[in-house]
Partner chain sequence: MTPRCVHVPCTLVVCLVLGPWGVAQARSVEQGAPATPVVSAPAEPGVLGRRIAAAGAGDIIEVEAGVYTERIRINKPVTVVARGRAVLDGGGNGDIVEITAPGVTLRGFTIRNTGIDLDQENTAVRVLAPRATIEDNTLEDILFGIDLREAPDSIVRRNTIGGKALDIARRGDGLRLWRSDRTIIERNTIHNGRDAIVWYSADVEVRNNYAYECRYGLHLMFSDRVTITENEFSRNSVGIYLMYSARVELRQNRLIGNRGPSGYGIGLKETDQFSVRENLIVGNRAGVYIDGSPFTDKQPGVFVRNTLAYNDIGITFLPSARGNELTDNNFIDNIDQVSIAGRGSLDANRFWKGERGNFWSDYSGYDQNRDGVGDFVHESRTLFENLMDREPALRLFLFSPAQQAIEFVGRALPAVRPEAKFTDEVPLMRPVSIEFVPGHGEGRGTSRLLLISGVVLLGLGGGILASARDGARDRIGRHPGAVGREGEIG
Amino acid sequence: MIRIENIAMRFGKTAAVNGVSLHLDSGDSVALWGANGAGKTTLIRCVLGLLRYRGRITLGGHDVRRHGKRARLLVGYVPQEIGFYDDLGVAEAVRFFGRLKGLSHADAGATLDRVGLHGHEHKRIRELSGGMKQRLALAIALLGDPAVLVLDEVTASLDAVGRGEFLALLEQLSGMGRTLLFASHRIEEVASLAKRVAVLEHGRLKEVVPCGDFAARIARNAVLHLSIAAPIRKRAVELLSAEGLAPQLNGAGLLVPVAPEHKAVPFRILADAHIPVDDFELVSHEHAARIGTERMPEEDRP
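Coordinates of the preceding sequence alone, form predicted on its own:
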């Protein structure tokens, strides 16, 4: 269904994607994994025909460069950043994008019900929460029942509850013969949705591995990223350190390396001390290193 053959794409002198080849059969599900700058979003934009590239990409047998319109009719796409016009009505947005996709009539009610937005038809988009806007974007992506669904870090801006709800929705919609290509740095998303993981590094495809093998590898080297209010972070560090853990301050909370069988330990320690955790995620050591340097304020750095 998706054939990516020796794709190269440069921004000036920088090779954002360099010689990547990847094939997805109908019904396959592949996660793109890698640090910021690895080439995940660039590769997705090449697949969508949004960037000029060297090499060849086909969707359902249609060359993306030569027959881009036909190829894109097969694709539903949800980007990381949603750019809706906030004064547009929710049902009106569904019908508008349906017309753009060439659908003579889009049943807004049924479309919204499919993603859990029944009863929100008459709201303005500005009245929706972040999670609801993501659901609306998914509903629009699914208009016309596309054979391919492409997602780019779609839960990055959601809190833990919103991520869980959106992931549960995607799981419900998977397994229907649709091909899925998505970028993520959250192992729970990869484990739930992917059959294979394509690991990108500095624009090159490092490896493609079965999802089970990849998830087990990440679990052996996991780091909890805990979002904790600034006034109590250093107290949290003291408590976790006293229990033999090695927490590290960063700009949004703490990074705590944990063994797979001990993921709940930091939560128990903090709960016993009445220190609330506002949000959390389980990340790889590589991602932890990145968010540690990106978000750590000067006064918290060693």
The other form holds:
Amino acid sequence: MIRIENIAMRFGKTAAVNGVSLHLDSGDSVALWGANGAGKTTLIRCVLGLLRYRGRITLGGHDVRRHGKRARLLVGYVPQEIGFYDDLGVAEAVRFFGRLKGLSHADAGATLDRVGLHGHEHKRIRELSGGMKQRLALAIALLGDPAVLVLDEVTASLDAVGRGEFLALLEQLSGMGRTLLFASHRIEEVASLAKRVAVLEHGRLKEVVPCGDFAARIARNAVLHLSIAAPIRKRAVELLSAEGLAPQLNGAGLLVPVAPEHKAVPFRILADAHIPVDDFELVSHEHAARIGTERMPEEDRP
Amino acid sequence: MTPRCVHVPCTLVVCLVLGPWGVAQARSVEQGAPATPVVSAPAEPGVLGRRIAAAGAGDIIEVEAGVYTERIRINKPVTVVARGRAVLDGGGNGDIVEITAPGVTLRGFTIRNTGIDLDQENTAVRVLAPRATIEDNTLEDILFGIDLREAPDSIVRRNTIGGKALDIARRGDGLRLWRSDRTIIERNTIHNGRDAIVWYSADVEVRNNYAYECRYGLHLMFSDRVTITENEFSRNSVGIYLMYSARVELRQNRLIGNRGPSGYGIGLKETDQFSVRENLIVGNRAGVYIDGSPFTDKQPGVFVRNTLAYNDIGITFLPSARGNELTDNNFIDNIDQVSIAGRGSLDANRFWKGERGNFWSDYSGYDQNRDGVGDFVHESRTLFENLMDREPALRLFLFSPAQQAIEFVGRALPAVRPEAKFTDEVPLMRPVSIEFVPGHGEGRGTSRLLLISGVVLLGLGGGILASARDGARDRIGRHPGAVGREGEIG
Amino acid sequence: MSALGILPTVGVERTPPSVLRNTMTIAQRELREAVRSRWFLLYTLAFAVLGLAVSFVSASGSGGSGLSGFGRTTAGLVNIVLLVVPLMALTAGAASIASDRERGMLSYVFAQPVWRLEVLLGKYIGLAASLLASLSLGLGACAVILAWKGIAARPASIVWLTGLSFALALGMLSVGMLISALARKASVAVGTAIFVWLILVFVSDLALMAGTVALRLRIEELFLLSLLNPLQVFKMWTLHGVDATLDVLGPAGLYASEEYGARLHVMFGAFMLAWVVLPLSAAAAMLSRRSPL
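Hand over the structure of the form predicted together with its partner chain; the form predicted on its own is what we had up.
Shown next: the complete complex, the earlier chain at its head.
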């Protein structure tokens, strides 16, 4: 369904994507995994024909560069963040994009029902919350029931509940045979939605692994991100180091690599020493390497 | 800026009352020859010549309808009258009628198709003797129309003279007088000719004529004591041009849309003791052009109660123009009301006298004591006009916002304010009301079409709006870039 | 949200909508947005009010003659058109693509099954329609006022003026869209548009005037140079159409009328067309070459 062959794309002198090849059959679901700046969004934009790339991309056999219109007709796209025409009515927006997708009359009501925007038809887009806008974007992406869905960090602006509902909807679509290509930062998203994971690093495709293997490896390489008040952070590092762990100071706390079967060990050590842990997060190794020091590269800016 | 004008209605009333009369008059001129069925078969050649030869002095020769292709020479004092549509056709060669005896009358003919030789001056009617009466003839497709050479005391009346459709340089004069004193020229219509020109002829009266699309509507050369009244000269290169003449009176003439490269309504060159009264001078390139006039200081040049409106230049003075007095004239929305060519000065001419000045549509003062005279002096000093007078090429920038920028600078910065071109100490607050004889050319009654165009345009605009509003509810306002970032669901 | 509804099975391949259809879809959307914007309202009102003021003044100024001053009215309206229409069209064009780009809307629309040229043309047509509406309303109101005031004017003049104003608007819109295609931010684009407007309206004319005086330009040079400014072309074309001669513009106008005569229509038309086609083509090239971000 999607064939990406030896794609290269540069922003000035920086190679944003380099030598990436990836094939997705119909019904496949591939997550693009990687730190910010690894080239996920760039790759997605190449697939949509938004950027000029070298190499070849086809969607359903249509060359994106030469027959972009026909190729994009197969795709429903949900961007990371969307700036609609603010003054457009919700139903009006659905009809507008429906016409662009060649639907003679898009049933705005039914389309909006599908994503839970029932009753918001007559609102202006600027009256919608960020989450509602995201759902509207999904509704528009689903117009004409495209075979391919391309999603770029779509849950980034959603809270936990919204994220869950959104994922459930996407899982259902994947189950109905849609081809999914999506970029994500979140392990649970990848685990529930992807069949395969394409790992990008500095614009290169490092590997493509089945989702199960990937989840296991992520778990194996898990890093605990602990939020600890600044004055006692140094003491926490000393304590954990003494127990054979390798903590690192980080802007807001500590990063501690942990074995999958011993993830709670640092908590016990710190609790014994009466050092309060304000919050924690389990992050991937790649992600951990960038937390705190990273800057968003240009291509990922909204 | 806005002239306080209340007498437009009264002018309209005048037009309405006089309108039908004017139309009837115009019709009578055009239908000089009675309309009878056209006889196309040519008459026997030489028949007119034989009849003239057979006639005695004082006879009336009636010529029946038909086409006569012979050259006609009238050498005895007879009256030659057309009965029905009698056509004298020159066949495209030479002259057609020549009058060599005094006291001849030629009436009611259609005379057409002279040669086109300018050197030979191919002429429809040439008069070489005094006291001729040429009336009610229709001259068509002719090079020279009526040519009076040393034919004093003649009358040229109610003729229609239409020139050949030639380039202006190859046309002849529709009407020419040469040493023909005391001639009366009235109610003629001349079009597509070169000039109507009067040479060395004194005491001539020119009245109620209409000339359009010629070079000079009327041109005087060395002709004194001529009165020119109630004529209309429209769309010629020049309406009336007076050269080297004296004691000329112009009254109640209409000079409209004369726009040739020189393009004057009235031009005065080295003319003396003239008066220009109650003329309507509208839409010409220059309404009045004054060069070296008055020629002597015997009498000031008189300009009274004229209306100069919508001309590119109202009056243009050459530096040689001195001693003119302008009072009670209306200067209405001429792009340049008064211009002085080159770097001359208007000091030697007066724009007010005693209590009477002129009406200036660009006068910006007011009249608190309500005496009809503005409380402030009218001074003409706009920077752009000043620039245009000095550098005529800059007229190209007329009507552009840059022109207004310059005028604004001229008003705002006294340092670059030009000297006042002239002053009128007693500017009139309201235009002087003048009753005019009705004219020929103006198209009236187009208001309805204008209204229709306006409504169609409004409909077009409204239609576009309606199509855009279709299905959308009214809400105005657009906030670019305001993207919600709340980030929560439900 | 979980209620997914009935989705038909995948596999039926549709054909993408035609160029015309997509262009018109985008044009309608753009027209709607333009008409709803407060700028449209503001400009239309300003235009109509100024035009009506000119019409009233010239209607009441016909003086003792009983004749109309429609030549003067036309001149006054020409002046207003020269001031307002380029500003309107330039800013509308400049805001169009750049503000979409700034909002991320441009790449979102480009990700739909459309060609970029369709988006550009659609926006152009939509904005052009909104400008046409604005012009027709303003000048139509003037015509009604003049007719009501009994001015005997040639209706063809006002139709001609409207037509040419629209042509000028098309040219300026085209320039505005080129600015928009080049600029990253809407504010920069609109600022540039206003700068260009200042140059076209004031600076180039004043410079040419100074050049005429200082360099003693010949009138034929002056005329040909003035053709480079679309505002001058509009003005001369309007006068040429209404009066069939440019002698009102002094020696340079006389030269143009005598040298070129009726061919002036073709010349003016060609220059105006160039102002429509060239910037729009450049904008199309920019848009298809650059990333829409």
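What you see is a predicted model; the values in this text were computed from it and never measured. Here the rigid core means the biggest group of C-alpha atoms that line up within 1.5 Å when the two forms are laid on top of each other. Numbering follows the first chain given and starts at 1.
J.: Please state whether Ala229 has a C-alpha shift of 2 Å or more between these two forms, with the rigid core used for the fit.
T.: The answer is yes, as the C-alpha of Ala229 shifts between these two forms by 2 Å or more after core alignment.
J.: Taking 2 Å as the cut-off, check whether the CA of Ser26 shifts that much or more between these two forms after a rigid core fit.
T.: No; Ser26 is a residue whose C-alpha shifts by less than 2 Å between these two forms when the cores are overlaid.
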